[in-house]
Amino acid sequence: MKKLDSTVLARRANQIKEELRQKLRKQYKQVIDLYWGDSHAAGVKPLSFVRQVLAACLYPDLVNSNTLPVDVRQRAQRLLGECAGGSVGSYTATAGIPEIVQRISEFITKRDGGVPSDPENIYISPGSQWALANILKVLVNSAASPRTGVLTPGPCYPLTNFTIKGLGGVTVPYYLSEEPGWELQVEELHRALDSAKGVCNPVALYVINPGNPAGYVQSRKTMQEVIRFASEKRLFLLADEVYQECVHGEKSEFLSYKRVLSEMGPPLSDTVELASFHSASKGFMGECGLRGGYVELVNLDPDVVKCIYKLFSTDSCAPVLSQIALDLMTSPPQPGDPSYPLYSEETQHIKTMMVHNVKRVFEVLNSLPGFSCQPVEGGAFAFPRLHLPPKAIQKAKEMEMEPDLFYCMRLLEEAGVLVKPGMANGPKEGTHHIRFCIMTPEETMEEILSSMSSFHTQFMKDFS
């Protein structure tokens, strides 16, 4: 019998919100929703500089008023000058406004310690997942026999797995090692590749750094091992790096796969094929609704690049406002600019909030029997493990639910907290997890941890 999936949780959450609007009595006054990785929806305020520039681009009369800081008006004027007809309502080049693509290239070069970035290899897209889906269309041959395979992490961002399967491909899971902090071990990559024999033909390796949903940040050593493996097995490397701003661990540092590959030198730096992805939806900007991302291609055959260009051309261009958001993300205010003090204050507030939240999540959840949570070194999610009593697992089975979905449904009903069951992320068989966004104001996180603690204690008591 097919078990219920996590959509039943979202539907029930909407029903409860409606019941609360109708003044139906509950033990809580609202549903606190940390299901999605949407920081603005979770209560984080948008960055003032970003919204001011966007406002002036949408309503150019603001450029000539004294309402906004002078550097905001100057930036908006420059961006409008780079748009056809001086309007954000115009089409742009397929890969994006050339001047913005150039500045993204300069950002990448600076980020990577001087490793050159060619703007001809950068494509702006309506979200990083849109770009990833188009690269996968090139890699996955739906008519191939055996079918095309892509190695993906367990746990993984589920949309990537859905996209691969939807294109007719096969996902080949390699499982991250939870106890050492969700470590990617090269031995597991070899095991996963061996498991694909006779099932599919693996052509690519997908990595997420910093992790989603598991909040790891890969070390240079790990990345070097991954690159050597990809080279040895002739796999195309797909690097999802959208949470690169979100690094919370004191000893953790984000390094791009492109930088590590380049610094390994020839022949690897000249031969390993790489596509890396970034987004305006994540990090301090958090502009999920604007749908802006980009992909940078490394070491691809020119004929393949032409094919990718044609695929991107089918959508004309990314939304102009999302292109502007990417420009503001990669070229933020600098010291001495009028907007810099407020921008620095707002981004530092988000950093401090995240560090506080990851510390509290680790402390509180690990103090509860039946929970274990690895340190969240990066990203925007906690992915703690549930060690559920046999009676709870049996009850879930009777209700035709996975155990983690059953737990999340009870948490929603009794505490008004909406989190995501980890089953959708494909963790190792026999383990149960929940995922929730930690990019939320400190007071909201404290309220959630208090509600979860009370609920969890009673839940474990009920099913002991």
Second form
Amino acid sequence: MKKLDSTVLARRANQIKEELRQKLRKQYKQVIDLYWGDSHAAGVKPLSFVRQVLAACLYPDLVNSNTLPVDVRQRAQRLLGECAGGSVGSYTATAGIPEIVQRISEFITKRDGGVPSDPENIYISPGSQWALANILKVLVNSAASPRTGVLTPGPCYPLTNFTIKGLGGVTVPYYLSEEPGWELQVEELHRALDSAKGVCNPVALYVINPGNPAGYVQSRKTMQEVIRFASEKRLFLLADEVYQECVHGEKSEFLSYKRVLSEMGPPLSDTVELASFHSASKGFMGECGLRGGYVELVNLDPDVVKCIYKLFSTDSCAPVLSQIALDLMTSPPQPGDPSYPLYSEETQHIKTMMVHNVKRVFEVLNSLPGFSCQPVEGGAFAFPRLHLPPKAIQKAKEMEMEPDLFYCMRLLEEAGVLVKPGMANGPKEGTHHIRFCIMTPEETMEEILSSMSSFHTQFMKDFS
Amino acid sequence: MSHQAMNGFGGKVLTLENMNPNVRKVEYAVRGAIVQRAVQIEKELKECLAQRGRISAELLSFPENSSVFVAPGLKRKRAASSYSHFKQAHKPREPGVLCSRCHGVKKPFTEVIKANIGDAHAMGQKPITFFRQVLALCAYPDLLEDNKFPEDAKQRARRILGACGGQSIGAYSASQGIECIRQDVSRYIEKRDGGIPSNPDNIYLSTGASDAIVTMLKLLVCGEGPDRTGVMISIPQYPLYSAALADLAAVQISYYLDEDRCWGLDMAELKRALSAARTHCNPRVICIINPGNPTGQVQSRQCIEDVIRFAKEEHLFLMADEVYQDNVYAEGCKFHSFKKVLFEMGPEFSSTVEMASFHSTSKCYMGECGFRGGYMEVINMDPEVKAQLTKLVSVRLCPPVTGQALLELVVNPPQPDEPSYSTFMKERTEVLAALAEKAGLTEQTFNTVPGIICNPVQGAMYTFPRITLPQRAIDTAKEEGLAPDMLYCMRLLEEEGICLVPGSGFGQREGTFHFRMTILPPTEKLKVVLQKIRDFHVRFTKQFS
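Moving from the form predicted alone to the form predicted together with its partner chain:
Shown next: the complete complex, the earlier chain at its head.
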């Protein structure tokens, strides 16, 4: 199992938090934790409708009291009727409560402009990574020789790479082109696949759209090239789409891989095998702690699907509250519903906040020498590049640290801001980045950018 | 041969032949073929009822006597009358005849009773009020201003929220679980085990106990060929273990429990199984479920000491699945935690035997399966291995925070001086007393049936009686490609609408047949179920003699 250097940062952060609590430290009042894509931890409020429905489902006495709006109570009542014994404490069907799964499939169809979605191919799990791990388990044969390979992007979401390796597979990186805008170039996919010759047997291609850590939103053209490549090279396509609600760029639009595939028509639309993943952790809801996600399978061999079902069944089922959260995400309040005005106000507030944050991050970081930042079109993070002076790189080497980890440690110590070193995400060798969550209240973002600017300017001076 | 070449052009990319062969071997009987058929039948019944009452099948809830809500806007009276018409039309007179309304095959029953899975709430058991109040407050903290909620519930909620990022249960927690909850789990264990210290650092919260069990097995399984890790597990067993072992390509070392001695553990059998296994694998782990699933036995203290001694002598890692620790009914039986016994055996054992104990919020008196809450405590684990374990659990990010919050309440329930105490104790006592009553009733009733022998249900939530099947039934099953007890259970499902799990799904001695039934349906319904099974068994035996 690979060493996770980032635990060094986490440990130091906890120590500093303790020192702050004991008032042993005064440079800043608190550690601002931007390490994870966790909007609630960053201060964004949960959506009222979601929490009201969850509360009523947990404590059904609330369904009959006037404390909560009428549509909340009706929704809770319906959901409880769909739970065995009327309780969120019961197990459910393996893939999820059938009525919820049905509604998710309807959401998918609507999202994809009418492309049909079969509820039998949808599995709800405790978080999208759980479902991804199950699909990877089916794809990766740990005893195979040569070993199973999966193409993953550089930079990537590290837990996916970790999971692949843990299953005995090999990750084959394909590098996104930082300029312009972290584009996926199909020539690079070819190069990556060629590099695998004699090393491993690639069976799947993993894409993240919108991106993590890099905040791109793929164009239809890019997606079509990816699909054609997967088809030609007979690769299983894994599409991690958990940030589909996080699109900030004015010219950007999220298109699902399933939709693009379907609109390319047969034979591709009938043959390319695809698993798409979504989650309740991101987007407006940001309910990371509930652990709710799902996978939709497209064009898989029915016998394989039976095995996948059995695999999911050993996990029993996803937590019921998570399933409910997914239902609320895919069937939110509609105009005319009593909860709609507040829901609309809260989601609009988050949208405005993101547009503001994305713009400010781009402006501020690009104004600082030693930073360059691609526009953040989607996702939950900024992933700016650090152009570190040679002296800083030297110092990092002396301390036996990667340069970006060194920078992050300093940023934590001196400014109380916890961000993630880019090396954990596996970008191109020799480049340095940091990743930080931008789903924060606007005032917090201003504070962060101000702290980072001061720190960065000083850092560059110290190592010039 | 390359992946591409194997498939040939035009075939599927991912097939049974090139998928991970270990996954193909995974079976989990508790949610297997018989349950899928039960779900299908339920759907058909619901459709028919919906047609009859012209009510949308999605909105209708079932069965009528439970506390389940009917669709908004639909008067309870009207729903009840549609239901009674339905029951009239589907009286068990002419099974197999088509229903005039929905044109599906008429069933001689109006509901499917799912006695296959240990799901208490599904069978009508009520959640503990206090727990649900605190969780609702955590979900929607505005309710902290509502004076309908007791002060002790609010206090617990504030404490939990204070430990969450951004004061929200929607934030990720530390991968090992929220620290103050782990501390409370430790204190609970110390109190339970008469003061034996528990270190919060050794507590790992998980997504149900199953998650922790699979994680431990992942950590323990290694090696190639004859060196491959062997894992000892009781037969009969809870099929999560066999599924996990198949998935990990570990070697399953089965040791038989002694049916004639109330499913007791037999040390000679353990030794036999182990020495036979040493020829083809490297045995490193022994798993034990106490109280047992499916067998319900509660191990004696002596037995637990013997197992610990065995684990030490044979250098085995001990995995103690104790999720049913509050479910003990029989006179003279008591739950002894493996950790407590280990420490009471003195430092020779307590400082050397490596162990993990598992607990969950799904069973006992809580029955909150749908929350996926649980934990494990690791004892005497090598610090480097523990570091790897900590890394491994980080891949899942964190266990559901709502499950963690629930666990907090289970280990830190209302105290005698708190407002919610009396209601809490009343509810808890009622649940456990009802289970004890049903355990006794089940054993008694089954033992009146010629051809069914039922061991006492000492604990847990199941009965695992042995059934005698006529030779013709066994032969018929073979012809149909089914295990004989699967044939039996399938027939029972089709004829009576009762869903059980055949013993073959759990493992049993060659030539013996069993089924697992839960004791969870409400007492009155359980009586009906027991009677139907008795009548069915007699019918089945006659039919196949």
